[in-house]
Structures are given as C-alpha cells and as structure tokens.
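Shown next as structure tokens: one chain only, the form predicted alone.
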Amino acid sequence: MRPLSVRDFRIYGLECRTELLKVMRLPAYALPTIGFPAVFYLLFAVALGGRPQDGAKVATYMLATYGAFGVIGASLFGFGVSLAVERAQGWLLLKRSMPAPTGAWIVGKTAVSLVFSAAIVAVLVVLGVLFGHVRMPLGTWARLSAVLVAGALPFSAFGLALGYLCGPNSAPAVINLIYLPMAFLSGLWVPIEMLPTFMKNLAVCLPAYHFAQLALQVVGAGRGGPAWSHVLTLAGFTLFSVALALGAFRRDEGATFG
C-alpha cells in the first residue's frame, strides 16, 4: 500500500466537505437527526423528570442515554440510508471508477456522522444545563462528550453494512426495525432498571446497551461491569459490522461485474 500523498489528503477533505454540504441541504435528515433527541430529552428528562429534588439526577442520567440514542440514529441513518440510495443511483459505481483513494467516500460519511453526533451532544448539553439544571465538573463534561461522539464509529460501521445489504426503499424501514427496539431494550428511553427481568438479560447482548453504559459510567450511573468489557464488546461489534459490510460489498460487486 503506497503512502498517502498531499493529493490524497486533499481528496479526503473534499469528500468530507461535499458529504457535509449534501446532508446540510437535506432538512429531512438534518432537522430530525438533531431535533428528535432534543425534543425527547425536553419531554422525558425535563418536563416529566419527577420531583424537583430529583430532576437534576434524572436530567443527568437521560443526558447520557438520549445522547447515545441520538448518536446511534445519526450514524445508522446517515450511513445506511444514504449508502443504499447512492448504490441504487449508481453513484458508488461512478466513484469506484474515479482516480481517488479507495474508501474516500467512507471517510466522508464517517466525518458527517461524527459532526452530527457532536452537534447532537452539544445541543443536549445546552438543554441539560439551561433546563435540566445538570451540573458536572468540566472534565466530566469533556469525557461524556468524547464517549458519545466516539460511539458514532461502531454504529457507522453497522450502518455501512446495512447500506450494502438493503435497498433504497427498504433501508429506512429495516433500520427503524433494528434501531427503535434496540434503543428501548438497551435502556435509552427509560432506565433499564424499570424493564422486566428478561429484557434486562437481553440488553447485555445489544451494542447500544454497552454504548449507553460507557456514557452512564462517566456520570456515575453505570449499571455494572468494567468499562473495558463494554469497549471490547463494541470493538467486536465494529469488526463484525466491517466483515459483514465487506461480504455484502463483494456480493454487490459480483452482481455488478459478474
């Protein structure tokens, strides 16, 4: 593999810029992606947060879980649906024929997932401070933000796999069928302690649960288990997603050129 040149880095930068401009011009993606976690947080963490003396605790807990919910959604929909549509329109075939670094478009889509994840976290932090009365040391804020934004990477890899496995019309439905039940069972909408025992046992098999637990541990509300176990689980999930995406890519390429 040849070393990256200045030209390669310029192409990566242009790919990131064009991907970001593309999604910013699609309010049907940009507004719900940032707005839904914010509205849900205001409704369930602030308006229905319980007694005033407990409100800050609830708002702090749900800042972590709704942050994870928003990041997962931005990654799955931004990667999966976008990729499925571009495959159907022939854009990926065109990009593979261009003299550009392999996977430059993946870097661009990953950058968009990270940018939107950071925007979601920033909005929730502002809402938490202003309306949820969340108070934490600056270092805790920084660690929580870093954990949440980094969580975009494993779910972007899963979105990549879904984008190759699904068609443009089925991708939104398939992603919703995976994303919404997984979010509920992982305790992203309501504390997992409120769920039945069999759901709690099922949650440990879900990547969203381990992502949420990493965020909750930062704010002192983790359910148990060392942080490294959650990190290893997410790393394994990422490798599985990449392997699934590679297999689907080879199948797609074989169907195109076979």
The other form holds:
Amino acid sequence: MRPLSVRDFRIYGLECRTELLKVMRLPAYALPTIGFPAVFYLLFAVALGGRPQDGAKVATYMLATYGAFGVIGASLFGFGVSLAVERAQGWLLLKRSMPAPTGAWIVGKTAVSLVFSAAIVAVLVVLGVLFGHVRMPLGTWARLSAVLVAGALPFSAFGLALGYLCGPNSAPAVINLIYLPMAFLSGLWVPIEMLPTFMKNLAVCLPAYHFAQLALQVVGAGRGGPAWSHVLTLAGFTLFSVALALGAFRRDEGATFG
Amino acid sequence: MKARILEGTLAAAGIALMTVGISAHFRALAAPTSRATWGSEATPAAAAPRPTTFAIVDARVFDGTAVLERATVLVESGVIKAVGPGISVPKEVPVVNGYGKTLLPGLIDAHTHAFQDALERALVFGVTTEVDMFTDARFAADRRAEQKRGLVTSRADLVSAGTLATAPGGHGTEYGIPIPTLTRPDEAQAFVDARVAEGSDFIKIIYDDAASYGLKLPTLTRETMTALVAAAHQRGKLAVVHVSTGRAAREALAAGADGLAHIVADVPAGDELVALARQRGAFVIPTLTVIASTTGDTSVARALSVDPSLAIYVGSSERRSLDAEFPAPLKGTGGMLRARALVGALKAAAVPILAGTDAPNPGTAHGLSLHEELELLVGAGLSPIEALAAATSIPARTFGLSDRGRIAPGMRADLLMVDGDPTRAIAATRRIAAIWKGGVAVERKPALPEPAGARVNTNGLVSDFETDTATGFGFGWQISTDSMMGGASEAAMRVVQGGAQGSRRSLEVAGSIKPGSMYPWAGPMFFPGQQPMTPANLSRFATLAFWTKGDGGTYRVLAFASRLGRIPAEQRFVADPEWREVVMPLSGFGNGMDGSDLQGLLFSASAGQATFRLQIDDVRFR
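Next up, the form predicted together with the partner chain in place of the form predicted alone?
All chains and molecules follow, beginning with the one already shown.
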C-alpha cells in the first residue's frame, strides 16, 4: 500500500460525484427510497396519528422510527442492488483494470447512502414540523439527524455483503424479504410496545431495533437501558457484515478468476 | 488461507459484540419500569428541568389561612419554594397560568373509612390526604409502608387509626372484619399498645350505644373510654372519640379526648359541651355530610352527583353510594338544624372544626363528598375561608402533618387549582382545573361506564350433573361459606345417584349454618364468567330454572352482579321432599337485573338452618 496522494482524493471525489449522479438519474432508486418513508410517515404518524392528546408524541416517535426505516432502505438498496447489477454487467471487472484504488467505488456508494439518508431525514423533519407539529430543541434535532444518518454505515456494510451474495435479479427480492419483516418486527412501523411479547423479544435480536432505539432515545421515547448496548450491537453487526462481504467477495473472485 | 482467518476473526468479533450488546439490553429491559407506548415525555425539551418543577403565576392563592389575591407559587422538585406577588420565575421553569383561578392546598378529608380504591377515587376530586377513622389494619399498614418509600402519585395519602376501640358487638364490629375488642379499663393500655404496634397514627374510640339511631348496641363503659384516652396519651397519640349524643360528647371531653368524631344532633346550640370543648382545647369533626344522610336530607348529595363540573368523573360505584340511604333515616326530627346550629356555636367559640365526610357511608363518596361537607360547613355559619381552612391547614396541624395543608415554602406541593373563587363562593371547589400531588400533575380520567359482561356462547345449560359438576360455560361450581367473613358455617357438595325427571344423577349439598356472622351463608356457587366474579353477559336469557328436592327448608339463590356492588340480590325457594322445578325470572332479583353483568349465583341455606340437605339438578338459563 502506498500513502494516499492528492490525486487519490480526486479519484475518490470523482467516484462519489458520478455515483451520486447515477442514482439521481435512476428514479427507480431515488423515488421509492425517499418517497416510501415520507408517505408512510404522513399516513401513519400524521393522518392516523392516534388520539389528539398523543398527537405530537406520535409524530415525534414516528419521526425516529420512519427515519430509521428510510435510512436502512436507502443503504440496503443503494449498496445491495446496485452492486449486484454492476457485478453482473462486468462493470466492476472493468473498474479493476483501471488505474484507480479498488476501494474507491465502495467509498462512492457509502457516500450515496449517507447523502440519501440525509435527504430522507430532511424530508421527514420538514413533514414532522409542518404537519406533525413536532417541536424539539435545536440540539435534539441535530442529535436525531446525526444518529439517523450515521445508521447508514452498518446497513451499508450489510448491503455490501448482500450485493456480493445475490444475483442481479434476485437482489431486490432478497433485500425486500429481509428489509420489510425486519422493519416491522423492530417496531419501525408500529411502536414496539404494541407488538406481542414474543415479537418484542425477537426484536431485541434485530439490528434495526437497536438502530431505532438509539434514535428513540434521543427523543426521550426509548425503552430504557444504556445507549452503549445498542452501539455495541450495531458495531458487531457491522463487523459481521464486513466479514460476510469479504467472504462473498472471495467467492466472487474465485468464480471470476479461479 | 489468510483471508479466511481474517474473515473468521471479523465475524467472530462481530457476533461477540452483538451478543454482549443484546444481552445487556435484555437485562436493562428486565428491570421493572412502566413503558408508555409513545415514550415517557411529550417533548424532550421538558427533560431538562424536572417535571415537578414549575411555577403557577397570576393565581389567587389561599395558603391555608389567608388569601393572596394575585400571586406566584414556585415549585421545585415537588416542594413549594416561594409564594408571593413578586416572585421571579427562572427562565427555564415551565409556567402555568393561574389567572382567574384559585390555588388551594390539596384537600384533607378528616373522617373517612378507606379500603379498596377509596384513595384513588379521593385524589380524582382533589383530596390528597385522607384521615381514616377505621379500616383494616393491614390495608393501613400497606399504605403507610408505601408512603414511607416515597411519593405516591396514584392515590391520596392515608393517615389512619387502623382498628378502632369498641366493645364486643359494638359499633365497628358489624362490617365483617373480625377486630379485637375490650370491656374493662385495665385492658385499655394493652389495647392501645397493640394499635401502636400495628402502626396506628392515632386512636379512635367508639363511645356510642346507637340509641340516637333507634338501636341498642353494646358500648364501652365510661371508665373504659376514659382509660383508653389516657392510654393513648401515654403513648403520645391523639384520642378521637366517636359520639352521637350530647351526653356522650360531654363525657368524652371530660375524659380528655383530643377530638370528637361527629357533631351531635340532640342538644341545643347553647349546650355546655361548647364551653367544655373550648376549655379543653378539643377539636370537632362534625361530618355534616353523613349527619345529613342519617337524617334523610339528601338534597346536597343528589345535587353533587349531577354537578356538571364533576359528573363525568363520578363513577357508577360513587353514584350508587351517593344514592344509597341509611336503613331508617331519622326524617323530620330537626336533627340537621340542631347539628348546624351547634357547629355555628362551636365556630363562635373558636373550637377547631375539621372537614370530614365519613365516606363511604350511604349518601357519601370518597373525595366527592368533601365538596358537600365544605358547602354544609358554610351553611352552618363558617365563612368560605374558614371552611377551606377546615379542609387544609387545620386538619394538617391537628394530625401533625407538618409537610402539607398550607401553601408555604418547604411544604410539599399538594395543590388544587379551581376555576373561580371558592374563598367567596365555596361551591367553586368543584370546578377543578388541576391537581398536583408532590408536584406531579394528577391525570383525571373520566369515569368509564359499567363494564358489561363478556357475552357467553351457550344454549343456557349450566349443569345436568350426569357425570360430575362440569358446567356448560363459565368457571364452574365452588362451595362458598361465610367463613370468609368470620363465620363458621359449612357446606359440601357431591354428585349422587338419582336425579330429577328420572335422570341418573344430581348434585347433593349438605352442611350447617352456624352463628358467628352477621350474614350467614353456605352453599354451592356457580361463576358464569371465565374467572370467579368476572361478569358474564347472559342477557338473552330471561329466567333461571332448576329442579330441586330436599329437607323442606327455605333456600335462597343469591345473585352477584357488577351493578349490585358487593351486596347480592336474592330470591327464595323451598326444597320439597319430591323433585320440583323452580323457575326464577332474572328480573325477579330486582335492581334492574337483566343478566348482562352476572358474576355469580349462590344456592345457599338461610340463617337458622342448623343442618340442611338439598339436591339440585338440571340448572339452566332459559
């Protein structure tokens, strides 16, 4: 490994810019990733926001959970599906023959996940303030946004692994099969306390639950317990996903060059 | 190879971290805390200053003795920090606008009997402390222990005499709770010491033969009553004596009683007991509310239960209790007039008067009735301010509750905020705007309508007893006797050969009714709900029918239903030597019974059946 030069940074920057440009021109990704959490939030938190005395409470709570829902979706699909497709197109193979660092496209895709996560959070915040009457101190807004956007990292790692494990056609289906049940069981759609006990216990074993709890703690609606337990679980999940991705990458290399 | 080791290590480390994180979270969840669905705080902004820190501004403040027309009350961590017109409120402290409202100390009812949900109900109506004049000593001990552990925000605090002192068979023994009694002066100290050991906050003594109610009950002798007062003082406890006649009141005061429970209604306002009370420094808890009820004067109580500012909080049990009447109210004797005049005379003589209701006697309800008592005290000649003091600072001082009863720095923030000005028009206390206990806002939930029973899917057959005591629905049959109320009656049931209409088997019940309980019973009870006493809805049936034969005695079917409270309604039947069908319309139980909230049916022998035997068969609803 040689030390990074200014030229490398330019490559990383270019990679980020082009990757971003690509997904922006792909409505199939950009629209549902931002649209679904926003529509769900409007529907469940604002329109069906429960009894009037719970109103702002519901909108605040769901800002955290639908924020987490959106960020997870952006990361899993942004990484997983695009990687699976690009692998099949031979695009990654082409990239490897270019005089650019191998990791550049990973950085690019991570940047996309973070940017889209930030966009989702921004949209939800605007909806929450305008229609959900959510009011919080500035510091709380900032911490909630930071936690939500940072949550893109562990799920990007998981998306990376899925992108290597799945084929281009199966990737969207596999990711939906993991993403949607996990979101429901983790209390991202309906509050965790409304789920039956066995689901609540199952939820604690899911990474999305820990992500949501971190966000909920910021708005004072967590279920209790220290924040480090959630951070630790998510860190472990990230490591595990990276290991999975490395294994899948090796398998892929073997299939291509072996 | 190297790659595999790297991957394996990473995966193992990841799994290890997840395991630690998840198990730590599981452990944290196992800690018992209540979880609100939407989180504990409405907005995290309120998290910075504790919710028990706030200020009420621009309110009229009655501080327990005097009125500040427009003042600020600053509460910090549940304790009153400052009171006055010129208090500055720190910027971060939430402010409650009190303009047009009056802030009072949380009310204290100085005469109640608390059990079941009495204290929860009291709090709903602004009563933050109840002084209890006799309840189950274990109930009182539980409440004391709980209050000692920390602030209780779900119910009013309790100060209690626990078990009262009365003669065997005297007033206080008729409620089914077996209690120790005494007969001689030399037993007094041991009796009082036993109460002190149980935790009694003061000593309550019954000195009343109930003659003023047209009854004749055993009561303590004057010597024993006097010895009890002395024994209480020996242990530094207040002695409160229940009386109902002027003579008894004078004798109690002469014995050194610290206070009288109930105003008497048989002497004129000029009676020497006024001078005696003043000279002895005794206090009086007139309980005009219950006096009004015993004299059949229910006008204020009736108005209370339909008061628009209270009505939505009045539950069905309270409405029943308010509507209930004493068995033989002493109507038209002028008792209430004399009682009122005597209270006026005591007030004129500066004898401390404490507001007390004697809830939950017929015609009264916990919490609610204190608002009636305030009105009756004003009707007896107290000013509204004096009446409010009688329900706040005076009972607090009398019973040594140094942390409440006033709005002053250092006091616990037990507060009641009402619309309007009760210091001029006392009925404004009913227009409750907010209640705080220890600075925690009390959430007042409107009373729910009576829970209807769960609908039961059945053709109506309860039991044909052809094999065993199995039932077509519900929890089933169980023997019930008065032993749960201190009685000694017995009963047993078994399935025997030979049933009605030539059927193979039937249920035989045999037992004995023994003295020892005011309301003796023994027999099998059928619970139609999934659990004993949970109501079942059988309203599509009109009648209860069963076959019976037996020793020729008269038996009863006692129906328990939510609408009846704890007192069952009954219909009677005779068990002839030959099989015979008995058909009882459900409406025959009275009280609007329609089977929609049936909790239990008890087939019981009656008092006087020393031994009994009957068979029943083919029990069904039709």
